[in-house]
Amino acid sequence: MTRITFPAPVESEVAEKLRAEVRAFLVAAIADRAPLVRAESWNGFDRKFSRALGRRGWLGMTWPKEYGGHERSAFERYVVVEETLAAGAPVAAHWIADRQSGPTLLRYGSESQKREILPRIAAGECVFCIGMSEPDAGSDLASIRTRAERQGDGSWVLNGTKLWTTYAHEADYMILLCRTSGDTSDRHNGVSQLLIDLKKVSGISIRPIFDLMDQHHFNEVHFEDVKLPDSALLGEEGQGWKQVMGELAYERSGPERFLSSIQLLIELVGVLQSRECTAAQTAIGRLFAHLVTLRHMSRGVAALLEAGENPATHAAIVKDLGASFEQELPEIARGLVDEAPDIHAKNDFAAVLAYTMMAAPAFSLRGGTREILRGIIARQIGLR
């Protein structure tokens, strides 16, 4: 059995100075956001806020300056991500682009793709969505059926459907995973990634999917004979599986995997702080111990990224444990406070509890189901 360890990040005075700057900025920038709105976490969409982060150099932080980046450390980027999430800031307009689409472009994009798009992401001016999940495929990306056929002039014709595509209705671009050869029996072979300009290409239908809270974050995106230039290919044809696995490591490892429900923990502590109750103190102590451990592991992934290593397995562990933590939190809160969840309540705890309870089922689905992640982990440590 292989042992998996998480390196400890090196503490940095520069990073902690940055933390103070980010906190001061957030106090003013989101002062009017109520607890229920802050509970939206990384679903909060506000292009103006993303542009404000871009002006401060807090997007594209680790990228080369020639592409609009700032050549700062992975730990400094982690600080900005952690503080904005903990404060409940509306980060969705830049979230996917800064977290995974930008790094994917930086690694696999052509020179023209990088020079055209990366500076816009770093400025908070460019929204991306993810074209992975499909109907009847779920987290089994190898069974995708969306297909791009190469034409005689080198262009592509794309047909298929993507599902659960977050903020596709707002996005400027999509990085799409599709088949370019073979069929679903080939599994990991014959898949490629395409970069799609959603504002310029015709033949794309974006249909809303409303969640349990009647909010529109998700979409079904249908492609019918969509014509794309040869330059739409991202990286190498047929290497999409390898490329997307690297992209998922960025998606699964960040502090969003245990801070999505942080507003409920804040409200819970506020309700309980004046009560003398051993059971409550024990429960809160256990929750914070779990939170600190998850943070240590997630910061360890940042250390691996800083060292240029592939943290795919470590990221899967963080994502799986983080989802479990976040799904347990609402039930623990309900057991400690005799307050009915009500999203329309004036009581902040009751409203945030209701929101988190409705959001929690998705925590173990997004970014890969629990079963998929545990299969990845089992394979890495020699149990499968």
Contents of the next structure:
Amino acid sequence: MTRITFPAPVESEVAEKLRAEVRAFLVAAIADRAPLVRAESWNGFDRKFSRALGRRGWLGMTWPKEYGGHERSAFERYVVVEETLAAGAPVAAHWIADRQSGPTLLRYGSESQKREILPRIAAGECVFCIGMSEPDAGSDLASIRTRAERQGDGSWVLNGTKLWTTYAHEADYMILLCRTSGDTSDRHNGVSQLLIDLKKVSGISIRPIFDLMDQHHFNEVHFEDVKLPDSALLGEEGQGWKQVMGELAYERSGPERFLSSIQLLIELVGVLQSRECTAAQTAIGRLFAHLVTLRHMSRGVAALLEAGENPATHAAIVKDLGASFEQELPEIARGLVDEAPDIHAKNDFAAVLAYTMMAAPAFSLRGGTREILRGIIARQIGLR
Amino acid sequence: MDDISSLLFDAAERLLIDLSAESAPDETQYLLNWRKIEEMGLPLALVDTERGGIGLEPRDAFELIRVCGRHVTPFPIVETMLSNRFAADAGTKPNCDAVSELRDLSERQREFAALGRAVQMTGALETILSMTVEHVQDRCQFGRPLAKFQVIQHSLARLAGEVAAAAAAGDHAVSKLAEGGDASLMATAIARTRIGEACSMAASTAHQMHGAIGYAREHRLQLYTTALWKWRDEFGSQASWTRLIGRMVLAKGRDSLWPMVTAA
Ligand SMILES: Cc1cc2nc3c(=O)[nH]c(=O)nc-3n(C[C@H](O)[C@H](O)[C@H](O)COP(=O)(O)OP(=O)(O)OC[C@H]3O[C@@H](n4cnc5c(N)ncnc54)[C@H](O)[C@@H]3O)c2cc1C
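Give me the form predicted together with the partner chain now, not the form predicted on its own.
Starting with the chain above, the whole complex follows.
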């Protein structure tokens, strides 16, 4: 079957009631954030804000209560996620942990890992980073060289370098993918995931890498003879590939893959709303149709997750379409408004346009490039 | 969808496959085939049972229209279904003759027909996708199937994404119409806009992947692409539907954008 169908989004009264609560909370909680700051979307980092969400029970929402979760539905979680994104709230301090590290721990973690860490994530007190990419392993993740050697007493010694690690400089923990046996020619065999307490172990150096906006989000993380206890293993030794693919499904499936530029659309509507201009109506009409359709599809992905299915292909489609949508947006905006992009401008539109233009190239890279996603879709329709 | 509806969809699909085998039936053949369509009850599928129809409820009605879109035939089945539905709504006695053009529609009827076309387009898009996937698997050049070339795989991955997006937009508009609230007009406008755009991309990609053979009259691909080029601007051009969304969004303004997204 070549047709890929998305289940209809589930409408839930409970979720809609929650939406009103979240909106009311956000109006007050981030009142002071200017449009340009809101445009940072899920790059905005603020531990205080994450703790406030945690106090309201809006992190780890779907997890069991015994691990600090709230046993709510994926649809309720989706509401919190999309409302915080759409408002431009600073979500980075909990984003990765709530989205993928927590669920990975819940699925594969040992009892003590779960008990120690999950409640802290749910409280908004625990920042995670993703240790996948390396200098020689980007799209071809199976070619990682970072290596952990098992010692006689069961502990590990870790050596290697992770690259592009977002918020490693703030993070408390990293989930790292490394080789634990064989070599790169063994590909998917012999790799494992380790849980690393970045604040406790020595031998780790974190070097900032500034991005094209001169901002410091990502890093190079170097491990030199880092000693880790036996208990650092996450899940099963040698099963890291399967585990990391599951983690990537969480990473790719959320609404941040088409909502991270919404501030620009908001500003664009603000500029165009007073004009009687058919070109503006056409452009806004089209963008709105795309956005709403992406959201339906994305809520369909949430329904698949809730049903315990693996939505890898569906997530790839939403992420691919979402990245194209978001990358088109600044180009369309500058075609309609006579305003040069300027990140220092007082004019909100000009500043947000400049920011979004510079953020845009990353949309089709991070979390799996466009080409990798299209390969996944092509496999699903039987071409590979 | 209940069991009876799904039996009807299967039977209709089989009939349509038979009917689509003949691209240019002569007059006798045409009438004979239309009899078969009548016997299955398709012209009255959207008419209430009290008025002698099948009385499909909205979701099933549109599913039947999607099935019709999957198999382009020379017979105006969807037009006739809609025409009888509107006649019945107005209290006129429906009849089973083929109707090829819908005239003098009220606003609400035009909206309904526009969504019908949109859903019919999603059916045709499915067929274009599967046709194209099959073609690139069968056709060999440079000693291997076209499907083995990455650039071909990626074009088809994009096509599959567009087809999925179109289906999602159509499904959503159908459920809004079935719910019967105020959100239906916006959802139909979104479906027409998003599906229309998917049609442009799908037609051009499918033709590109098929090469010259798809440009030949004998090949079935052109039946679908030429149908889409016509359908996407019927019952309101795609451009007019898109502008309608734009006007609604701009009228509410900046601070209502996100609430409008979640309400749509
Ligand atoms: C803002 C940002 C934040 C990031 N944060 C993290 C993080 O926190 N943790 C982490 O582990 N990683 C992170 N990454 C890294 C990201 O996962 C990689 O950029 C991505 O996997 C691609 O790898 P690469 O950059 O090495 O590109 P490459 O793999 O070298 O690819 C370069 C180009 O070649 C294409 N290409 C590669 N292979 C093929 C192929 N087989 N067929 C066709 N085309 C191909 C790619 O699609 C791409 O267009 C981040 C990246 C960005 C931009």
